[in-house]
Each structure stands twice: as C-alpha cells, then as structure tokens.
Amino acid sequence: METPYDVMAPFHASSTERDAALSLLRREDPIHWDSQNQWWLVTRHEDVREISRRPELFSSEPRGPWHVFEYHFSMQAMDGERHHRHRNVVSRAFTPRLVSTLTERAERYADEAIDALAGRRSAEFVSDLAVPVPLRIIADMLGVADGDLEQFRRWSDALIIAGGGHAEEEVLDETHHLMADFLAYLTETVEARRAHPGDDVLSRIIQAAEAGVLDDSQRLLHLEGDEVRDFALFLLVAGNETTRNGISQGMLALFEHPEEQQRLAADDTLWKTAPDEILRWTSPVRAMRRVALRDTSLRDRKILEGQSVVMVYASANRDEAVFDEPHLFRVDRSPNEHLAFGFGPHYCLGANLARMEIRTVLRRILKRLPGIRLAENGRPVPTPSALIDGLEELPVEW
C-alpha cells in the first residue's frame, strides 16, 4: 500500500489525520514500505521494541537517509562498546538522588515564572511556563550562569531545527553559526569545570571521566577528548527540548480534555500516573532510525543490509494490542507501557527527571493558574521538525 501521507514530515495535520493514518498501517502494513523517503515505518508496539533490543542488528549509528543534520556526538546515535563506555560513565551523575534534590529546585523556578505573570490574565504558554523550568534545571547541571540563559535558549532552539531539516536554507545556515557558538562555549566551560569543580552535574561527569568508572566487568571506563563537551550538547537537547513540549503538548492535552484536568485537581494522587499518560498521548519523540548491518526480517518483509528503519513511537504509543482504549487519553492509566522514552540499551537516563518535571510544573500552574485555557481566538503553533512533535506557541489565558 502507498503510506497514507508523510507521517514523518513536519507535523500539521490534525491529530485526527494523522492517528487514523497510523492507525491504518498498524492494521494492514505494520512494516511499511516508504518509497518517497527510502526507509521502512515501523509502527506497532512489539516491532519497534524488537527493534530497539537488538542494536547489534539495528544500528543507532548515523548512516543513510534521514534528517539533514544527525547527532553523532550523541549516546543516541552510538552502538556497542562506545555506547557502554558513555552510559556508564554519564550515568553515575543521573541518580534517584539527583531528581531528589532538583524536585525543590523545579517547584521554586516554576513558582517564579508564574510569580513574572502578576497582573496578567494571558501569556504565551511555551517561552513563558513551559521553557523556564527544564532550561533552568539543565543550565544548573551544566554550570551554566542565569545571565547566559537567553543566549543558552537560542542554542537550544537553533539544534531542534537543525535535527528537523525543515527550515530555510538561510535559517540552517545562521542555525550551524548558532551551534559552533555554543561548541566555543560549551569547550570553555569544560575546561572552566575541570579547573575548578562545581556542585553541578557536569563537573561531576568530568570526574568520573577522567577517574575512570568501573562496569559489571569490572574494566576501568573513561571518556577522552571532546566527548564530555559532546553530552553536554547531547543534554541540552534530551533534557530541555522533549521535556518542554511534554509540559506544552500535556496543557494542551489538558484543554483538550476538560474532564480529566477536573479529575487532576479533584486527586492529587493522579499525579503519579498523569506524567506517563501525557508522554503516551504526546510522544514528544516522534520517531527514531536505525539501520540494518545485515539482511534480515520482521514480520514477511525482508529488510536489507543498510536500509533505515524508522520506529514510530507517535504509533506504538496507541497500538490496540497494548493499550486498552488508546485513543482515550486517561490520567489514570495503569499500566502503561508507553515507548516515549525509548526501550532497550537507548533507555533514557533522565526519564525520572522528564516525569518529575512535567509532573511539578503542570501541577503548579493548575494550582495558581486557575481556569487556565487556550485564548479565545488563539491556536497552537507546531514545531517544523520531523523529530520532535512540539509546540512553538501556546496562547492562554486565565
């Protein structure tokens, strides 16, 4: 069958459209052939998970068609024992005690952007409440001062549209200017946090990268080079884009359902189930890639050496054989196996911290904000990018 439409260009069809598109495909063409963008859509639940445990098979590395830019310096486009080497040293810092201590933190900085409303009785919800709190948290683990924080946005901005390779030629162009900045930067940083350690999380991976961890085997793990700089680089973008549009998609998920923002601030124990319900029903991650290194098969299609494989988690998040009602959005769903934050090896080390902070914000802003909503006459803006499935604009008012 032809693919219904691009269900990876940038997104602006209607939900509508595009889960009834998905939905199809799971149905009769789980493994489907793209012939306009040369890769295979996987969509169901079960594929994409295989897919995901078996990197030896399914490569993470950038080969291939996919995005303009790809993020080689990253742990999500690694493999094997260089992806073994990162995530053991990388996760020392991510700890049950790190979301502890940044908790606190993420309630007074969402406290203050709202506190900056005062007054007001509409905002643009995404740079006004829904930037603030993980940019900040992520300048924190970074060491990075509040003066640079507007220049530390820009940076971030300019790598989702880099990532997405939708925009001008003239915009990409500026957007790789904006990116060797921030390598300046982030070098100069590095080298400030080995000379002088901070209490921050940068300063303690440069630590532990250069003292060496060990693994379950007992051998001494160390990053070398730039490759401290490059997580960094890496941080920016997993731990501040997707968490803002999980906070920007949940509000409007929320004004989209009325009833269950009613039944969030009628219970406040929803909240522990609420985060992960919000990361289904958005998937702030629309997709990833891999590449077969040999030939092979999944379901009756043979895929063959060097051909992407594209893993729609926008899909398997509302897969029928696992969801219950999935296109039902429930605060309250239990269990929910979603795939927002990948599976397998590629696992996201700040899945805890992405909940806490969606969870704290959303929560504040219900609290202090009451009858918050979409602004009469005002739309949302999606993000033209064929990897995250966001908002540039959110107008509310209250």
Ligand code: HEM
Contents of the next structure:
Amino acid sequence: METPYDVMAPFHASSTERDAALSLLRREDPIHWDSQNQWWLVTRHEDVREISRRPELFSSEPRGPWHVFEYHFSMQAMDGERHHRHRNVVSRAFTPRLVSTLTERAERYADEAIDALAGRRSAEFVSDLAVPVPLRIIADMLGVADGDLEQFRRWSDALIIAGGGHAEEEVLDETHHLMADFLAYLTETVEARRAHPGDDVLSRIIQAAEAGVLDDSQRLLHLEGDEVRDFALFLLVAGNETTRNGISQGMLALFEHPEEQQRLAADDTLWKTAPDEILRWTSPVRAMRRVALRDTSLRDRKILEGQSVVMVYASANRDEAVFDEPHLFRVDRSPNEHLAFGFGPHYCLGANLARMEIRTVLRRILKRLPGIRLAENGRPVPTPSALIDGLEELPVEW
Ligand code: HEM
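Requested next: the structure of the form predicted together with ligand HEM (the form predicted on its own having been shown above).
Following is the full complex, with the preceding chain placed first.
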C-alpha cells in the first residue's frame, strides 16, 4: 500500500490527520515499506517491543543515512558487549535518590522561570518555561558552574541542530565548531572532577568507571579513555530536548483538553499518573531506528540485511490492541504501558527523572499561572524533524 502520506513529517501530538494515517497503517499494513524514505515503518506496539528486545538481530549502531549527525559515540547507538559495559557503569549514577535530590532543584528552577515573568500576561512557553529546567538539571548533573550556563545553553542548541538534520550547510559548519568547543570543555570538566570529585552525577560515573562495577556474571567492567566524556555529551543529547518537548507538548495537550487541565489543577493526586499519559500522548521521541543484521521476517514481510526498521513509538502509543480508548487523553489513565521511553536493553535511563521534571514544571505552572492558555491567534510551531516530536514555539497567555 502507498504510505498514506509522510507520517514522519513534523506534526504536533494531537494531529488528527497523522493519527488517522497511523491507525490505517496499524490496521492494514503494520510492517510497511516506505518507498520514499527506503525504510520499514513498524507501527504496532507488539512489533515495536519485539524489535527492541532483539538487539542481536536489529542493531542500534548507525549504518547508512538517517539524519545528518549520527551520535556514534552514544550508548544508545551501541550493541552487545560494548553497550552492556556502558550501561552497567553509568546506571550506577541513576538511582532513585538522584531523582529525589533533583526534585527540589527542579522546583526551584521552575519557580525562578515563572518569577522572571512577573508582571507579564503572556510568554513564549518553550523558551521561557520549558527550556530552563531540563537544561539546568543536566548542567547540575555534569557539575557545570553557574557562570558557564549561557555557553552551555548555546552548546545544547548546537547539539539539537546537529541531531535534527534540517539545518543549512553554514549553520551545520558553525554547529560542528561549537561541538568541538563543547568536547574540549567536557574533557576539561572530566579531568577537573577526576582530580576533585563533587557530589554530581559525573563525579559518580568517573568513580564507578575507574573502580569498575561487577555485572551479573561477576565481571568487572570499566569505562576508559574518552568514554566518560562521550557519555557526558550524550546526556545532553538524551535528556534535554526530549524533556523540554515533553513539557511543551504536555502543556499543549492540556490546552486542548481543558477539562483535564481543570482536574489536574484541582486534584494533586492526579500528578501520579499524568506524566505517563502526557508521554503516551506526545511521544517526544517519535521514532527510533534499528538496522537488520541479517535477512529476517516480521509478520509476513521479508526484511533484508542492512535495511532500516523504524519503530514508530507515536503509533505504538495509540495502539487499540493495548490501550483502552487510545484516542482519548486521560490524565488518570492506569495502567499505561506506553513506549515513549523505548523498551528492552536500551530503555531510557532517565525515565524517572523525566517524569519528575514534567510533573514538577507543569504542576508549578498550573498553580502559579492559573488560567494559562494558548495565546489568542497564537499557533504552536512543530519542530522540523523526523525523529523528534517537539515544539519550537508555543505562545501562551494567562
Ligand atoms: C521526556 C523525556 C525523555 C524521553 C521521551 C526519552 C526517550 C528515550 C528513548 C525512547 C530511549 C530509547 C532509545 C532506543 O531504544 O534506541 C532513551 C534512551 C536513553 N535515555 Fe531517555 N528520554 C527522555 C529523557 C531522558 C533524560 C532526562 C535522560 C538523562 C538525563 C535520559 C537518558 C537516556 C539514556 C542514557 C538513554 C540510553 C539508554 C541505553 O542506550 O541503554 N533520557 N530515552
């Protein structure tokens, strides 16, 4: 069947056109060959999980064109032993205590962003309210000094452009320069934390990487050379724009469902389930790719070695076979087995942190800017990307 239209084009989460196109694919052609983009689109929840749990057959290592800048250095793009080693070492730093320690800071940063709007009745939600918390939390995790925060923000923007693959040649050149500066800064930061450890995540990872950690088979695993620095870089890629988009798309979802916004404003206990429904509804990472390592088949379709298989989380998260009334946004949805954080060996390490940030920021905003809504004549501008479901702009008033 023809691709209904480019379901990977930029949309925002509530797009009914895209929803209809993805429903059609799930129903009639769940493993769909997209001849324009030369990749398989996998749209059912069950099939996305099947691919995710079989890294020996569906590799995460980048091969062939996908977007302009592939993050070869990142653990998300590793398979097998190498991934196992990285995951074991760095996951020592992602403890439940980390999330509780950072909650207080997230609250403070959200309040400071709201304080900065004192006396105003309108704002550009993305830059004023969604950017600060995820960015500052990652800066804290890396122990970035307050004085370096502005520069850190420029590097983070450069990384987003590099990953998005929609920039002009000149912008990409500039981006690659900024990336080189950022790598140099991170190299220095890692050296400084090695010499004088702090209580940040980076210091804990350096200690675990050097002392080594035991895996389930009692093997001692280390990270070496630039591997810690590369992980630090990846943290910014993985945890910044994703969470920002979860916050902005979550705000938009509440604008589009005012009765749910009112329920949340009135009943604090709903914040337990709301972040997951926001994640299911918005799928800030719209899709992830794997590459087939040998000829295989999925349902009745033959996948050839080297072909790309795109797992469309945005579709799996509306799958009628898994979710009761999937096209309804309900902040008390439970259970909620969405795949917004992926599934299997690469399951998002920052999932609890992201849930906390989305909850904290939106909760403070509903409390302190009651009646916040989409600005009159304002339009949300979706991020131009095939991989990320985000917003560039969201004009709001209250
Ligand atoms: C709403 C926010 C977020 C979303 C939607 C999200 C989504 C994802 C997804 C879908 C994956 C799996 C990729 C795959 O299977 O190929 C992933 C992996 C990962 N995420 Fe997140 N993420 C978010 C926030 C964060 C945060 C805040 C952090 C850390 C500060 C983080 C760190 C990671 C890491 C380290 C991985 C790689 C895990 C591995 O390869 O083993 N993420 N994330």
